[in-house]
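We begin with a single chain expressed as structure tokens, specifically the form predicted on its own.
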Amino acid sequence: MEVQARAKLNLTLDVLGRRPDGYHDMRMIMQSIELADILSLSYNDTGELRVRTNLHFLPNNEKNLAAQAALRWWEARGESPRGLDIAIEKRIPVCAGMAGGSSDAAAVLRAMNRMEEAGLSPEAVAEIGERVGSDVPYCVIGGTALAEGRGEVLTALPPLPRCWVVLCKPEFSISTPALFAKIDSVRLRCRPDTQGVIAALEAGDLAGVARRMYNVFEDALPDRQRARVNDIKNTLIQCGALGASMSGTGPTAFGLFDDEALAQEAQERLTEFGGEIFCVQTQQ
């Protein structure tokens, strides 16, 4: 079976505080986009769980979230692991704040639900995804959603009006654990207007969503990385983006456009920053 694993963006991201279990309470609005990895799954008669990707540096064993998802699936079903081959064509940038690994895991769970004719609801599949990672439940469901708790408590929202998204993942990565460790001691400049974004979604107001986007992790970035992300965001605005922000723990910055020609011009302009650049549409 072949299945797509859609990337996600954070239209808003707020960290509410550290929990007793060491995690952080989050409040964020997530959005699927058409940028996707392609996964192919097939059973084998060796009894082995094997993963291969087009990127040599990614793990091809149980450290890969796609493999973990398969194991958690069998565990939740009370079944023994079987021989399974998972081939992943990575298109979503790695360590970019777009849930590439979590989306791959979610795609495996959705595929296995169909391959084994289990008939589980998306919500039941998402519950298994909680055993793999905090972003996996959202990646199972997709669309536009409010995510709370560690990210696993989901509330469906009215869809973001279809638009173009221009993304730039700079030529450096950000340590997610380091940012989470730092966020508690950082003085945040402001917090996202999450309720305002929800109201704009309910009104079908793309511009209202775009101008309210914000991600508190931007305040926790090291100075040089924060400056680069700000440069990308400013360039996107200059090119006609309705709004710009950073996704997840970064460093990918993105802008929303209601005009395809302006979006394509922005994509060309961003080549001066290097890195990986995409122009895609949102996905319902």
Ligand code: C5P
The other form holds:
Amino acid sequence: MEVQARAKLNLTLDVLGRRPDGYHDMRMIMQSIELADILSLSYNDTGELRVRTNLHFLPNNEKNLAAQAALRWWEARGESPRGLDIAIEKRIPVCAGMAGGSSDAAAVLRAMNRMEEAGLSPEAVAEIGERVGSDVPYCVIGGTALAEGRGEVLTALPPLPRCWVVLCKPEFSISTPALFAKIDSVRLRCRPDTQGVIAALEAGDLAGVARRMYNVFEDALPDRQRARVNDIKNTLIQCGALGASMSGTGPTAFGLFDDEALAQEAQERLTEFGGEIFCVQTQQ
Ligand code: C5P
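So the form predicted on its own is up there; where is the form predicted together with the ligand?
Whole complex next, starting from this chain.
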């Protein structure tokens, strides 16, 4: 079975505080985009769980979130693991704040629900996803949603009006646990206007959403990396983006455009920053 795993962007990201279990309470608005990995799943007779990807440095064993998802699936169903091959064509940048690994895990769960004709609702599949990672439940459901708690408490929101997204994943990567650890000691300059973004979504006001986008992790980045993310955001705005922000724990920065030609020009301009650059549409 072949399935797509869509990337996500954060229209907003707020960290409300550290919890006794070590995780952080979040309040963030997530958006799916057309950029996706392609997964192929097939059962095998060897009894082994094997992962293959086009990126040699990714784990091909149970450390891969896609394999974790299969194991958690069987565990939740009270079944023993079976031989399974998972082939992943990675297109979503890795360690980028775009939930690439979580989205692969979510795609495995959705595929297994169909392959095994289990008939679980998306919400029930998302609940299994919680055992794999905080972003996996959202990746099962997708679209435009408010994510709270660890990220697993989801409320569907009116869809973001369709637009073009230009994004740049700079050449460096960010460790998610390290940035979460740092955020506790950072004095946050500003917080996103989450309610304002929800009101703009309800009004179908793309520009209203775009100008309110903000991610508190931008303030926790090391200086040089923050400067690079700011340069990318400023370039996007100069090129006509309605707003620009960083996704997840970064370092991917992106801008929203209502004009395809401007978006393509911005994509050209961003090549000066290196890294991985895409111009894609949003996905409901
Ligand atoms: O849930 P997941 O395994 O994706 O989280 C990776 C790490 O990110 C956690 O170990 C934790 O350090 C941090 N995290 C957090 N609060 C969240 C989500 C993740 O502190 N809500």
